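Shown next as structure tokens: one chain only, the form predicted alone.
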Amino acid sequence: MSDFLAERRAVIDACLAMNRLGINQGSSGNLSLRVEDGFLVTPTSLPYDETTPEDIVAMGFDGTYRGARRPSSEWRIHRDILRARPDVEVVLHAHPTFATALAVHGRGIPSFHYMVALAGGDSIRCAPYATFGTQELSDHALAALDGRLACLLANHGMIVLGRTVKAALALAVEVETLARQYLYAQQLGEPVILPPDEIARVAERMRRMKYGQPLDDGDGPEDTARPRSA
């Protein structure tokens, strides 16, 4: 088997978690992880519970790959995002129910809730539709992700980016939660939308507090209550 055994297992574990967390179903969706000189990506048309480390495909940014399996049909999205975004290590693509319900109407998620700021801006955009697996779809996704960590794909699903597998999974769950809340809120009429300057304040406060991010050992939020002296 080729190298990056631990990373290959991490990709499989993340895909199984996607299904367990309800943000994906069966073998739909895909995930990639940056490695030296390229990235690892899930294979096409293979159920995650049958996937082994040997099945994970190693690809270069030139589109070449090695291994017995063919890469996901959406490998262009993974390649183009990882090549364009040095701040990103993981690309997660899934078809969660509520986010997809918005996407089939070509609708993104506005800042009806302050947690939208976790995705990197004052909205979660919806990229225009294009046939799956095409360069056109990848181009649309890359544009929708400009300055963002998540987007929806019209008539398709969602994409989420992260520095770690854990962070990408957490954000995917948050985006799906926001999509569900937004759809429910619309049953009472259009919800109040927070203005961009408030989302900017929220984002800065989240940054200072490392809000929504796993803390390193011994690390803690900067903006927090301090214990009293003994």
Ligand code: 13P
Contents of the next structure:
Amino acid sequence: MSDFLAERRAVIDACLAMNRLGINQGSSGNLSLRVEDGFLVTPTSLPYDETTPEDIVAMGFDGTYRGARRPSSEWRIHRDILRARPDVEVVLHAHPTFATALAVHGRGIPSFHYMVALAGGDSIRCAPYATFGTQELSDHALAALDGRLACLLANHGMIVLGRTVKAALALAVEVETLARQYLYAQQLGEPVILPPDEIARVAERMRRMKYGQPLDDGDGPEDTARPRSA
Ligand code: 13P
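Hand over the structure of the form predicted together with the ligand; the form predicted alone is what we had up.
Following is the full complex, with the preceding chain placed first.
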């Protein structure tokens, strides 16, 4: 498959996966992938199961685009994040039920569970509300993502960043799971919040163990199991 087809197919497959995994519905949400001369982004308002590789929009960082379809209304979010974050190749935006339930209260996710560290800090922030598709919303999102790989958007949904499509999808499912757990936990009152120094310890351990990466390269910390030498 040519790069043209493979990259566009990867964008469509990721969007279909978002809906299948229950982290998005309908034509809500959007996704972008960095390419050599800019980024690919989903077209606005087109159901993912009707989207073909030719429908995916190629954009430059100057905000111009090529193709018959108009880019996602949130193209500024994708452009601004990919421009500001060289550590990121994929930007995923979705409207998952539990994360959005928190976001409509302007609430992020505190460190009630150690897995919050997967998103890069001791909380998952909620960006203030601004109208969809505006530069103001993009500015809020970029600030909320400072040093992080995920944030919520007040009265709107979630953004997750990744080095790969697979990593972004996995983190999006994790953030939605954390939101669900946090909402359930609150049925018994505010849960115990782990202190910042414990989250820093967790983050360091995740980094050293390459936590979330299933292949064992024998490069973990001293106290993990090591592969038996032949
Ligand atoms: P688009 O169809 O324009 O990408 O809009 C979906 C959305 O979720 C806006 O925030």
